[in-house]
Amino acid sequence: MNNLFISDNTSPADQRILKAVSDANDGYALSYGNDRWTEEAEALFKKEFGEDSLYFPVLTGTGANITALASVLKPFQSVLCASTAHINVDECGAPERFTGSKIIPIETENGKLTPEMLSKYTLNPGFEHHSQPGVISVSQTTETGTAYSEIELLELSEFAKKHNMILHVDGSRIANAAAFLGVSLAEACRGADVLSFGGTKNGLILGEAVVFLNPALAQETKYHRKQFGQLYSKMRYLSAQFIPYLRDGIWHENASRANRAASLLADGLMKKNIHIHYPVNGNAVFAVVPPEIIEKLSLKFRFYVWDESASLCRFMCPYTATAQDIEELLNSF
């Protein structure tokens, strides 16, 4: 059975990042983050992110965002969210049993939330009885695999400081958006409060980050992190993968393969009258697929039915992803 398309997890990591983490296997180092690999990896996160940014490594992506959402939020706050979110769809429940706060879940149409969507949920104000919205929670890529605009991202920044709230940005494949949008890292999460950062998706082994756009907020992250188990102890592990995958440019290498994979998937499945559902802003191709090719493809590739009764199919391809890989598929059809 093929597991290629099933999810950009099941890719190997980057021989590349697998040296880092040997090189840095050698002797003896402080441990919890006190490490010269932790320091490099810090200093490449502020030129990226820039100075005042902060970098507060963990250990899984579920982690990065309950660690980022509980710093900013109180028990009696609540997230504004896309109804497709993994912090809403994917996590189970872990944002609201660690931080004590509602996942408000909002219907779209392409996995992206808007100033409009939301205003309805601003309108009372201060009314002890309901919960107050305090964060903006907005995934880049989206769950659908489409891609936030950095005008897009800066309205929704604008509302939310409007209305007092925060904006999150769930980057787990922020690498594919920013390779999409042709702009940097942080342009792909311009005007954001704090960064949940992925690398798991991209050619990372184990790991994520939560980077602070803005610092004032971090004051008690490191609790967090420390209550949610995502200190890790050896922590010059997790941070000697970011050093090359930031310095060496691995990520947008890495993500613009796996966008070229999709592109390559998408064409593919269009000239065969498949049609696709979403735009193709990354890695991802959800294809309306005829039941019968459904159970034909599942006898030799694993992918996600992503909605069973419209027929709806995820082909996630990952970094590793090639043009042979692409025809074997299609040829299945």
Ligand SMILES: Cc1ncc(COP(=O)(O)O)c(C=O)c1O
Given for the second form:
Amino acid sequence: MNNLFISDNTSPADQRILKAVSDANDGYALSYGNDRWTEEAEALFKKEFGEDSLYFPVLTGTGANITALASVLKPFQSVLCASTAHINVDECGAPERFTGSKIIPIETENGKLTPEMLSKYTLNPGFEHHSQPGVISVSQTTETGTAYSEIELLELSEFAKKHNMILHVDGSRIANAAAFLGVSLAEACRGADVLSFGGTKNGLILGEAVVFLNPALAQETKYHRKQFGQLYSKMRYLSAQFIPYLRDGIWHENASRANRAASLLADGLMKKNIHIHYPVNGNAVFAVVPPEIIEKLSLKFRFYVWDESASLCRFMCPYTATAQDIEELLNSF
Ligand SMILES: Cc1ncc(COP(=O)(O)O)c(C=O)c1O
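Can I get the form predicted in complex with the named molecule as well, since the one above is the form predicted on its own?
Next comes the full complex, and the chain you just saw is listed first.
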């Protein structure tokens, strides 16, 4: 069975990342982040996101999201996000459990929020019977494979500021968004106060980071990270991965490769008159596949039937997907 298209976590780790981990396997180093690899990674994050930004390495994407959100929320506040958001659908209620805050899912057409969609939630500030909107959380790219432009993010950021809210970006696929938009990582999360920075889906063995663009919000982050089991003691191995990832542009190279594979797949499917449901702005392709073809494909490939009633399927392209892999899938339609 071909596991390539079911998720971007099925791919092997990048050899250059493995080498960085192996190189860090060098003698004794202080634990919990007091090591030279963490120091170097921190400097690289500052280069990418600004001198004032703060880097908190964590183990998982869910860990990054709960650490980021708990740092900026009070239990009586709520998080506004798209109904499709990972924090709403795929984290087993961890954000609610660890922040005590209510998640308010909002229906969207393509996974993206706009200020207009949010405005009805901010009409009654201070009303003690309602949770108080505290965070706007967006995913970049979204769970439906679309990307926010810098202008769209800035509009959300202005809205957030106007209503005393924080803008959180779940950047599990921030590299794919930046590569698609042709901008830097910082530009791909323009206006955000705090970012969950992804690595695992784009070549790392494990590991993500919470990056505070607004460092004043990070006063309590280290305590939350520890309580949530996200403070990895042998942190040098986690941080060592981010060094070549950022310094050598591996993030861009890998994300561009994944995005190219997705474009190739979408083009090939359109040529076969298969409808592409969402714009392909990253490495995900959502296609309406007739049920008889779903049945045939399922014998050979694993992929996600996103919405059975609409015959909507998701094909994720990992950074390792080659033109030949795409060809093989297309030939099976
Ligand atoms: C948008 C988004 N955020 C976060 C995550 C990270 O989740 P995990 O806790 O599995 O690392 C994922 C993984 O699928 C994701 O798609």
